Ligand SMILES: Nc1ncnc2c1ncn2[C@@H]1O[C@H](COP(=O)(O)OP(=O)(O)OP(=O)(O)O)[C@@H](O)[C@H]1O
Amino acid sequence: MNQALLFENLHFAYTPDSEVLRGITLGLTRSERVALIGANGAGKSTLLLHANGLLTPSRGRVIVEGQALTPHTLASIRRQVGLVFQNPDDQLFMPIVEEDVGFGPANMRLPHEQVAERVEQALRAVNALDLRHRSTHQLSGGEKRRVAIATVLAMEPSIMVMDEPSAGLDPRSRRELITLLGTLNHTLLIATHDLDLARRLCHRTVIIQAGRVAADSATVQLLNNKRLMRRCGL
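Now supply the structure block for this chain alone, in the form predicted alone.
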């Protein structure tokens, strides 16, 4: 089976009278890069939070590498699915960069030498090895974004889901981020308002509208459909 991640008929509501996800079914094959776009409030971030069990659907299932997400499989699936939050300040909480990147592997009770190796590999992958001894509070927006991605890479997931990874970045940092993401071999699900990022990174794009899949097609074909984009508030 080549499917890495599947949301199957997902329903979710934060309150009983306001359903946010309304029967979403969406699958990604291994190493596929998929952009998830939609107007504010469409349900993009809510969907991402289901990928590794931060939210639990009221109906439907999440399946990772053929394994349904349940309380019994939660720990295993969280090792396979890495989540990069929209605001890196929500992800970085240790005082020093290398401590933040090593936090996850250390909590897996890996030997010290293996934790150090993962930290170095993750920081090298995001071109941030020179930041390892820096305070996380003294990093620029682009540096924080790279370190946040490194904290996820250090856990060695097979799937990465990212919420607005280019938000708030200056043009140079944004270009560097897009280049970085293009080097990753992971299955990627990227929620974004940055349509150029979607065009450059993802062969496939999915539009979410009012908690449902409104379109699922090749990125270039979908983004060039002006009537569809207007109808979906984009």
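Under this definition, the rigid core comprises the largest set of C-alpha atoms superposing within 1.5 Å between the forms. Positions refer to the first chain, counted from 1. No experiment lies behind these values; they were computed from the predicted model shown. Compared with the form predicted in complex with the named molecule:
- The two forms, fitted on the rigid core, differ between the two forms by less than 2 Å at the CA of Gln80.
- With the core superposed, Val161 shows a C-alpha displacement below 2 Å between the two forms.
- A rotation of 12° separates the smaller rigid part from the larger between the two forms once C-alpha atoms are superposed.
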Contents of the next structure:
Amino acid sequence: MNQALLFENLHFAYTPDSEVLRGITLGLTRSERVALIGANGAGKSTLLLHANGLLTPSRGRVIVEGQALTPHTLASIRRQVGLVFQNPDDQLFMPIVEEDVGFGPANMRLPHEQVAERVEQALRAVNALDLRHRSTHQLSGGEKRRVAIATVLAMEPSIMVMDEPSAGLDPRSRRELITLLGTLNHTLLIATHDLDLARRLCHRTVIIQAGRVAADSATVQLLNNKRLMRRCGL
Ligand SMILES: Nc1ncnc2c1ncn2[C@@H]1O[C@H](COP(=O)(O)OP(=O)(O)OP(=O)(O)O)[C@@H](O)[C@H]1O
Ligand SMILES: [Mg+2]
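Okay, that one was the form predicted alone. Can I see the form predicted in complex with the named molecule too?
Whole complex next, starting from this chain.
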């Protein structure tokens, strides 16, 4: 099958008494853009953290480009799947912006000029080139968000999994982000409360409710289904 990313019957619990993911199956074909929506606490972030092995399911599998995620494939899958965290502070850890964006490529042992090129391209893409020499910890929330996205772009993953990428962005940065994501060829899975972003970018939307897939269909159709949206706490 032409699946780029497949979650197969995923179960997960942070604590033994309450299961957060309760049998999620969800596949994305190559270059597909899918929005993941659902009420607070539904399990969206938890699901995304499974995409590159930051969490390990108690049952079920994650399959990336036909390869099951195991300790053995973890490193190669992390190069294929870029994850943008819900909180940019979880993503950024180097003191200076350009060091942070260049960290991944440098770690892949790319030559210095290529690292510099990727840093510039990635920062330019998120309209943050002017921030390159700034201290990461002194950025505003929206600036951090854009730099966090750049750190992932710089890795040139084929699949991008993004958790609330438009949260905290001003209207112009948000529009530019939507335009940018619309030009990417990546397979994209985007957890979001920004239904307008879902509508603009993703032909398909999946609703997660209490750790299960409650709906999976065309975005327009799903967002117009007021009764379904209300039933799912949206
Ligand atoms: N590290 C953790 N330890 C224990 N429970 C957690 C942890 N992280 C999340 N949870 C719980 O797991 C459930 C799902 O959380 P998750 O963050 O996946 O939800 P979400 O759909 O991303 O919500 P939001 O829209 O608020 O971002 C919630 O009940 C949450 O309280
Ligand atoms: Mg979340």
